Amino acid sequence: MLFSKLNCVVRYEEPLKNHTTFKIGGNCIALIEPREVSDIVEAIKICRENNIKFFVIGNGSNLLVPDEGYNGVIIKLKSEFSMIKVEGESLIVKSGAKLSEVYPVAYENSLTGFEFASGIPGTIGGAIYMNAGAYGGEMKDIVESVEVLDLDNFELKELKNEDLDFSYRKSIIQRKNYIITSIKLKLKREIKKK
């Protein structure tokens, strides 16, 4: 099989209805769940060598896939790309973590600033990609930096908040050949009243 050398989950002819929140969509050529950045790189190299389209998804939130499916490869960031770590008043979050998983970690550690995103579906990577927001807050308000994989040279880069060119439901990620791998959120410690 084409992706047999990858050391991660590969499902051929996978129905995409199993990977979208709307539960619609036909099959893709293959669905790959990378364990680490090197798996993403290898999968994309194989796609490019074989002239196969690819598309990166997180939770498949608000993703509409036709019944005919996708004549390409889906790279789904989940599981190993879902780590959440607390560092002082910051959260280090892998791009495949669901927003609904990030909020409880912030709350349990008395970190405030993420509340606006608690009810937004999808992953943090998707939220950064489109500068998601609600209730007067947006991702641009709490992102300190983002690590991206540059698909032009397969290098990891760190982009600071000011580099991301955030605007209403937009970021520079939409215009560049980047995949978000992790995010550093800068929150504030809330002192709980007794």
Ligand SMILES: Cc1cc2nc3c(=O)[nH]c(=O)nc-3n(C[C@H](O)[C@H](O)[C@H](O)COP(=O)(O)OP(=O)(O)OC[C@H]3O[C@@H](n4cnc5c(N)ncnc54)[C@H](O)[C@@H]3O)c2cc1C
Given for the second form:
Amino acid sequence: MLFSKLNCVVRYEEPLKNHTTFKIGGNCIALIEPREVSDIVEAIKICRENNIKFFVIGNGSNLLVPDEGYNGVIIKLKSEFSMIKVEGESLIVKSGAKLSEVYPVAYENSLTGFEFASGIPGTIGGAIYMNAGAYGGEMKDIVESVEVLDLDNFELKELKNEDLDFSYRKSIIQRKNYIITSIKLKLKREIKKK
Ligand SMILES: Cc1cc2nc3c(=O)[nH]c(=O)nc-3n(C[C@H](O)[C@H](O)[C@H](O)COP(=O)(O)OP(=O)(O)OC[C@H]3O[C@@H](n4cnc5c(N)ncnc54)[C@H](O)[C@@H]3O)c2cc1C
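Form predicted alone done, so how does the form predicted in complex with the ligand look?
In what comes next, the whole complex appears, and the chain from above leads the way.
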């Protein structure tokens, strides 16, 4: 099998309707769920060696996939790639964490600023990609920096908030050959719990 040397979940001929919020989409060649950045790099190298196209998804909340499916490989950054760490007033979040998983961690640590995002479906990687927002807040307001994997040379780079060129539902990630791997959020310690 093409991806047998990967040390993570690989589903061959996987229906994409199982991975989109609207439950639509035919099969892909394989769907890979990386656990580490090295899994992503390895998967893309194999795709390139075999002339297979690939596409990164998070929760599939903003995707419409046709019944014909996708004649390529899907790299899904979600539950397997979702660690959340608290550092003072910051949260360090791997890009596959769902927004609904990040909010309870902020709340439990009395950190405010993330509330607007708690009801938006999707992963934090997908939210950075499109500067997701609701109730007057947007990701731009709370992102300190983002770590990306540059697919031109497989180097990890740190982009500061001002480098991300955020605007309404847009970020620089949409124009670059980058995969978001982790995010540093700057929140404030303020929530008073009963
Ligand atoms: C019912 C409903 C309500 C919604 N409400 C809102 C709302 O209030 N506000 C709002 O802003 N949006 C809303 N959305 C849209 C959606 O929730 C957001 O676009 C969300 O950020 C998508 O995240 P995702 O993980 O599902 O991304 P996906 O749909 O999986 O992917 C979307 C795009 O992001 C890219 N991407 C995903 N992860 C990465 C990564 N790690 N690195 C690089 N690129 C990546 C993908 O390649 C793709 O181009 C809503 C959607 C639904 C279905």
